[in-house]
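Presented below, as structure tokens, is a lone chain in the form predicted alone.
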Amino acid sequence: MKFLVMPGDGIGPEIVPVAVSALETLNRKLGLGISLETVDIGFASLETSGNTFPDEALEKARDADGTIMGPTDTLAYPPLAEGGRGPSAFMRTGLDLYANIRPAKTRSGVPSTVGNMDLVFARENTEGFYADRSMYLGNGEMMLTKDVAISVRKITREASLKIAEAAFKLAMQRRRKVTIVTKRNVLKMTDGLFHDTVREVAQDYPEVEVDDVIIDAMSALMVRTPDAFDVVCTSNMYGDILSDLGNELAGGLGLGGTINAGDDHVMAQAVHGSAPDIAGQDIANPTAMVLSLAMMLDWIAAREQDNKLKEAGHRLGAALDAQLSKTATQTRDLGGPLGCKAFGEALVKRLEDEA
């Protein structure tokens, strides 16, 4: 089994190497026979081959059986035409990932905003609002002129029908709730085709409760009752936006997981971006990378049928959350003493000492 290691920009190089550390532990201890790969995107990428995310990439990426991707910094990227392309997108599109999981849970020993929380974002990964994936040739954002610019978006009911399949199944492993969320009293024929799609869905899941709720209203009750919500299936911005919130609440988005599926591939990636502003520092929080990390292996276990990869996931999070849990053991972002370098190595410690 192959995994390809993209470390990315910012604080990327920092919280990769703890997550891969963590992997190699748990690869030398359970057998998993994982081998790695590791390829420059970003702008460390730009520097050698003029592109922040090159074709042999996603090649490798689609040879590989799980990518490992850190945050980039795509903000500060040239344009395209001058190679900046946007790492997430190609890989997204690229290799139809178009599952974003997103867990938002608050964890013992780690404050919190709200009092419980443990609810998935299922957000569609490859259209919507987002302008380098709603068009075929080109781009979705326009100027007409210097003083007007519009953006096209972009629903269809395959995309819709693909993320509905993944928000039941996956809520069928947990609480049997999925929550439809949309803007549908405005955006009519958009989010009414991506509403009136997931309730087709939902008729095949007659165990699972369905409610729907409107975007704005949810980010009310994210913060007022977040126990109500187990999986939240929602389009691409809309859930980008709802899961950085969730994050937040929970504790921060340096605890914010996720993993970008397909029926094929997958890809973790901290909900997070690339920091700049501390990077190089050591006090980057790394356990999103790592949760991401878990979240893969219990995604090709679940795929593959192996127990070793099941097991190795299992540990992961264990391990993690035994170490959140007291103050001594955590970041300095949540009031712990531990600095990046040092949280991966107390991390991997815990796994070595594992029987």
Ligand code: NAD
Second form
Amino acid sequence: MKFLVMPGDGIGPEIVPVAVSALETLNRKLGLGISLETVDIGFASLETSGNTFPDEALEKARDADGTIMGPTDTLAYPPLAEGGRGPSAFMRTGLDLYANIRPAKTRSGVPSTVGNMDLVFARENTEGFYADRSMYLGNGEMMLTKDVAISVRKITREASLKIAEAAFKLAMQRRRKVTIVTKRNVLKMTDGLFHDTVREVAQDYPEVEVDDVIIDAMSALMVRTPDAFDVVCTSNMYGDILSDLGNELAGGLGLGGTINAGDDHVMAQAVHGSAPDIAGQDIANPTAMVLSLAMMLDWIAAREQDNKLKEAGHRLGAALDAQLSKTATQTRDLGGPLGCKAFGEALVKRLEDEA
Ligand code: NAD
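With the form predicted alone already on screen, would you show the form predicted together with the named molecule?
All chains and molecules follow, beginning with the one already shown.
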């Protein structure tokens, strides 16, 4: 089995090695037979190849069984014509990673700003308001004059069906509730189509309770009654914003793990960005990156019916839970004493010490 590693920008080269060390430990202990290859993206590859996402990165990812992608500093990239390609956009559309699965949960031992929360966003990942990835050719964002800019939002029945299926399958393994989040009171056609399509899929899952909430109310309800939600099915930008909110409420952005999954490919990638404000200081929390890896191992294990990988995902999740359960073994963003590297070393030790 082959995994591809893309360290990314900012804190990427600090948090990705933590996930890689944990994987190498599990690989050796459980005999997983995973080989790892690293490919530069972001500013590292802009320097060497003139492009923030070289073609070979996508080709290698297509060949790999899974990809670990660090966050990228897309805001600082040069225009497309000067080599500034958004790696997430290329990966998500290029490999049809239509489902972005983003949990947000409170944990005992981690200070949070809300009561109990254990929800998962099933975020559509390939269209919506992301103008740089919604078009076959060209870009969905344009300037009509120097003072007038517009962007086009694309919602399709096909992509809505796919994310709805992913959401209901997930709900069947959890508390059997799906909340559809839209702004269909205003965006009656696009969000109306998304909503109606998810409702249509709901008919195949009579065991699952379904409700729908408007995005603005959802951001209030996540604070007021976070335990009321299980799986939240939503379109691209709403899911992006709400999952940051969910993870910050649960304790911090550094906790937000995610996988980007399609029918054939999967990528582990933290919810958060490259955090340039803390890059290079060894204070980033690598939890999100490690949790994303654990989720990716689970996803591949389920697809391949591979018990060893399942065990690896389980051990990694359990080691993270243990590490996060006490302030003494947490990173500074959560109030603990550990830097990124020390957190990683402690995590590896936990994995090593297990029978
Ligand atoms: P950000 O998510 O990088 O940071 C927001 C805040 O959260 C910052 O204060 C940061 O220090 C903190 N934070 C983030 N991750 C953390 C971690 N692991 N541990 C501790 N604190 C953490 O958002 P931003 O500053 O708006 O974006 C920075 C860059 O990242 C931009 O170029 C943006 O486009 C890009 N971005 C990339 C991705 C991605 O690669 N998937 C996602 C979001 C943003």
